[in-house]
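Take a look at this single chain in structure tokens; it is the form predicted alone.
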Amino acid sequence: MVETSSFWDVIILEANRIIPLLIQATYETFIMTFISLSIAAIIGIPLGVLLVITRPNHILEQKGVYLIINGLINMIRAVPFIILLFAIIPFTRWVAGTTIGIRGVIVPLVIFTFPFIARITESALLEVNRGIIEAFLAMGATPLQIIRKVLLRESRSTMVLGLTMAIINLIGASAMAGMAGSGGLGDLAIRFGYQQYDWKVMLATVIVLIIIVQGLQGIGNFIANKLKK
């Protein structure tokens, strides 16, 4: 009876100290993501528009404008996080004053999320039926109008799974970040479960993120479902 006592004491210790932990460090962790999303797709997303509307036989043909944008994306895309992190620290240092928390984390997971928003965005937008554009056109609508009311419109369920896609994508860049001390899961993770080998913080760290990941797909796929309706 002793040993059975002594056993769920152990584990109520751990718990009381583990369980504030990542409170706090999963609080941090949606703090950066939904920041550094919102900021990504104010970018990416109108981007995204330009790449298919400037692109050849579109709306608005802009060769130079197209060729541009794409190879921005192109090469930005081509950059691990973990070397983006690094390699614009003193950029970051300038637009956010530190390179490290929450706000220093920030500036380089928008570098590294509105590309792949972007790509989202024109992938999603490609699969609109050319022929709703053309009637659109043939009826006498504005390039605005077709973007609001038909682009966008018909890819809303698409961007979605997307944008969904690119916030499990942001999450994984945030662990990432730990390295460089942004706070969060993946700090918290370094920390106590690396640096102290702390076995029990890093598999509890490991369980939230998987319940994290679960939860916001099942969220992006019921929404996305519901938007094809």
Contents of the next structure:
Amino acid sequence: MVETSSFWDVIILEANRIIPLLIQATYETFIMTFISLSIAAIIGIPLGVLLVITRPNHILEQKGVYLIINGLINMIRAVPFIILLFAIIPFTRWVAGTTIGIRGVIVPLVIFTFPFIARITESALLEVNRGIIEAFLAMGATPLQIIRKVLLRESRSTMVLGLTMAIINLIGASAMAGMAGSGGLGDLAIRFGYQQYDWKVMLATVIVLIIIVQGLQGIGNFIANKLKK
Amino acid sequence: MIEITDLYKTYKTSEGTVEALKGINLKVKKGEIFGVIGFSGAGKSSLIRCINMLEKPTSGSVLVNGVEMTTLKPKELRQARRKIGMIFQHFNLLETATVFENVAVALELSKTPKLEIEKKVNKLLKIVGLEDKIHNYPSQLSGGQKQRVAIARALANDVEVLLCDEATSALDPQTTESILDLLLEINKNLNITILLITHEMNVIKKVCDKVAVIEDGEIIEMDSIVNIFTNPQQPTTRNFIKSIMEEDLPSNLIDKLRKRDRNYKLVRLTFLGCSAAQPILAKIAKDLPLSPNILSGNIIQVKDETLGRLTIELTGNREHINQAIQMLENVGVLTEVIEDGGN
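Here we have the form predicted alone; I need the corresponding form predicted in complex with the partner chain.
Starting with the chain above, the whole complex follows.
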């Protein structure tokens, strides 16, 4: 009797233990990801725009500005996230007041992501047909109007795909931030799965991550397609 | 309306400097359709782009409606550009915007009130004949329809001048015709001055009042369309005309003429109006012991004029032949002896 029911009993018991953990961790991961993404986008997209319009032969050619931004972005992108995470601890503490928890991890996540978003923006905007920009110059458009009505508009589908990529990278990075006690799915996997050898939590975490990534990519593709036209 | 004086444009490339324009002078009158024709690389594209400062001239002056374009500050330049429409070979429409939005955007740039935008866009789309495509995207339109949208967009801010940069070069002959008809209509009904550049003599022939032939950065010939067609001076100009008017006689026909042991001249006649030549040829046949033999003939419409071209053979006494040519010249037919054969 005991033998036959024990399998399901164990499953239910374990599920009751793991699911609340997963829900809490998933929630934390989403919070981390979306706050970091928003801030990184606010910094990264304008930088990406600047990277495009200040380059030689573009609408606001400024060689100095271009070289500085380009260099800065390369510099940050050269540092692996796991090193960045620890290397900027003093800065993180200065900005966020703490280095652990969601608050503490947002700073390194933003620093990690904004150069990536700037590059995504740059490549998306460079794809915009030069002829259209020229037509708008000929119509007497201001640089700001060209940015808004041509560059960002025409590249919006590529931008959505790029931002989807940024979100997925962020989820990966936020899991790594578990090393710094950030909370979220990575933290859960490390504390339970790795440090306590709880393979069930580890497995469940991985499954949830796979579902999230698949889902986000699907949504990203769908929106990008809608915006294509 | 447009006055270009001593315009030079030099590009610096890694291999040295390239002189794209070497002292261009031209004047386009208000209401005129002015064509610039040249082979690719002749500088015609640089020329048209120097008019609205898409390219900054190296030196020289460009006046558009009395405004010196070369010295304008950025803000003044934007103001001036709003009154100069431009259309392109590849249309350059926003892919993410509908037909309506593509035209409306030109008005948004100049901060036109929303209600007015809607009214105006509808009116413009009516002019270009696209009322039924208003909510379509460019990807759903044909090349000709895309160019129509581009024309509507270019006209949106009540422009005085329209610059056409190879506007029909990406279109098939039939669509080209319909776009040219639209340009003629706009020119006539809205009194918009048009400057177009092209490498197709057909385009020039159909719409232009005046033509400039550009080669190697210089205007080598400039005249009214009729004069260019009836009396071209430069080999390049002749080549362009030849591209739409077959001039060469079949070689076996010429061989046959040469083999005969008789005096003959092959004369090319060019005349305006299709009725000009016929009576005089009859008169020659009656008055002189010659019978003009028509070898080839051709009538084309050049803007509003009809231009005829005949190649005739005059066989007989040398004196009579010369008399016949004189008679033709006397009634205003242009003659050109293309072969003087026999003994």
